[in-house]
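Shown next as structure tokens: one chain only, the form predicted on its own.
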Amino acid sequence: MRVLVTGATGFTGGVLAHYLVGAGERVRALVRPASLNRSRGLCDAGIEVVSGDLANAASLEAACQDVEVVYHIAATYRSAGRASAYREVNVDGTRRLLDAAQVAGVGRVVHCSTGGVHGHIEHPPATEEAPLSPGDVYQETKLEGERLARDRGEVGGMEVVVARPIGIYGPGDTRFLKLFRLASGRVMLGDGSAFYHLTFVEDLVEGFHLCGTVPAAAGRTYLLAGRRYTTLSKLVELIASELGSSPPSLSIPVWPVWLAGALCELTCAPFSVEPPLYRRRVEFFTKSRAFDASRARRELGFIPKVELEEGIHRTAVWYRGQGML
């Protein structure tokens, strides 16, 4: 069937389409005109490309038409504006995707939200009716983002399936660049209690494709996780036995560190700059996200197949052919 997904130009939405189209699928791609320069891999791999942007409504109804199935992936994660510019992609943007999905008679749209709208995991591990504590405006648009596709669900008509995908990791990311480097380094930010969950990407697209095509998925929501959590400082063992170095030996306090990510948040952001640091950062070494996710492994039948050890070393490859280790 063809298949629409936004956010193609990213890592994960573009993990995605790749893995749609040998599943069989015909996909089509919605690519923002200034990210076209970086869609030939798309083009290359037979995706359909089509120049639109979720602030134009008219170009988000042509990428809808003739399409079965919507995955929802684009959001803006870090951005150098304020709140406005989050809640233009992420709640507005989602807005007028789903408008343009009802109008051109979509069966079912997968929007992709974020574990993060859980915050801080008390009593690990949570499950989707886990209390939802978004703990920053990222977190907070991506709520209210799934909260009007699941809405608009509920009105009949268009099925819609929420994914909240936990720690996504792999071959082509760079987010988590700065844990690996940390992993060789000599200092570690805080005692390394708190528990994290990675989800390698691989598995997460086919979680993705499981929410789009599982009839009795219609109106669920799904925490995707990977095979099992750990501790941070586990963690970094992990990353440092994988790279051939021994993990920090030293610990430094949170809270100056945190601070510092507000006051550069606080200064940049009248000058559409983009933070050197962000407080969500720092949050990485403090909150706890450790999830449960028998609903999908039960419902779908997603069963994530790459074990933490695999997905790092994967990871650390990768990162070595580029030279950024």
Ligand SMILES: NC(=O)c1ccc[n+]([C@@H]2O[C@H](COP(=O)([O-])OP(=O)(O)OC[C@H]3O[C@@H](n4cnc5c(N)ncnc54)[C@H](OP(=O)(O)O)[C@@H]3O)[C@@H](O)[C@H]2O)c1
Contents of the next structure:
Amino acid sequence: MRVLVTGATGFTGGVLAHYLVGAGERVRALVRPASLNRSRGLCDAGIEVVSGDLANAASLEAACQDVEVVYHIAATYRSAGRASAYREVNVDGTRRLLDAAQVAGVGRVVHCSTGGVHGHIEHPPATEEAPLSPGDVYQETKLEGERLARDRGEVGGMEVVVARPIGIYGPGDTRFLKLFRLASGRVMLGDGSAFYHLTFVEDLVEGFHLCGTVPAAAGRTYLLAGRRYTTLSKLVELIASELGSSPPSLSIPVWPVWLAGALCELTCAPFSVEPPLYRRRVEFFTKSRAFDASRARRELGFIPKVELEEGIHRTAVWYRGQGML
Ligand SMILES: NC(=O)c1ccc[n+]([C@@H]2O[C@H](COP(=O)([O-])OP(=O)(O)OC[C@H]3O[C@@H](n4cnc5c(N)ncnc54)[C@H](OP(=O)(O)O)[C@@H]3O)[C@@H](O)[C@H]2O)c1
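Right, the form predicted on its own is done; let's see the coordinates for the form predicted together with this ligand.
Now the full complex is given, and it begins with the chain already shown.
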């Protein structure tokens, strides 16, 4: 069986592509032309790299040829850019990929969404049935993307499974580096009472693979989350303990920083410059994320193995090895 992975030059897609090779799959990766120079590790692992872009329908049609399962991991995620940049990739790009997969006769698409489509969790922990309440343009476009995918699965012919991961971390990630640095500093943003839920990347990619292979998963939506959630202050305490430091002793209120983020966004927008601070980054400290992944456990046999302390340790080791901490 040949499988196609999008986003394999990114953090999660890269770990998934390597995992799938280890699981005996023949893996093809869709890589943007400008990123081909970062695909050496994929080629060395025996992954077939094909040039393409979610903006280019013809490249997607070629990439989907003779593919049984597509793992659609690529997204615009990290930038704080224009709203249209999120829409182009997370919605229009997803639509193009679904079209190409359908024409090529792909059997199943595993669509990577995000637990963020639920927004702030009022009543933790949230299941897949919790209200959908995206809080920013990234989450809105991810929700649109997953709706497109689910609708496509309902017309028949091609199976679709929607996976909603939460807080992906582990060696290779740089997004949580800021939290690690904050944990070894003196100042915490907010009171730390919001919940946060991390998922170790190696556990997650097993979950994706189950979404791609368990027959009964067709048409289903799964939250894929780590073994447990904590408050942000507990999480910061665990990270500080791993780093051999004391957790921050000072707390500053969130709203002035949020206002500063809004101002940065306004100031940078006319120049198409990435703002150094933006509201979504600040809201990380105020919105609760706590999930119940028991549907994935029951129906897929998804059992995350990596304890939070171990995941934090392995991530810190990697950051140190890269000279980032
Ligand atoms: N990280 C998290 O905590 C988290 C949580 C929940 C859900 N998710 C979801 O998980 C997935 C992976 O996240 P990540 O953090 O691993 O992402 P990432 O490291 O930012 O990687 C994004 C990938 O998407 C590719 N991509 C972007 N635009 C593309 C386009 N037009 N055509 C083809 N490929 C394109 C990028 O390619 P280039 O290398 O060429 O830029 C890169 O390979 C995303 O769907 C995200 O929404 C992430």
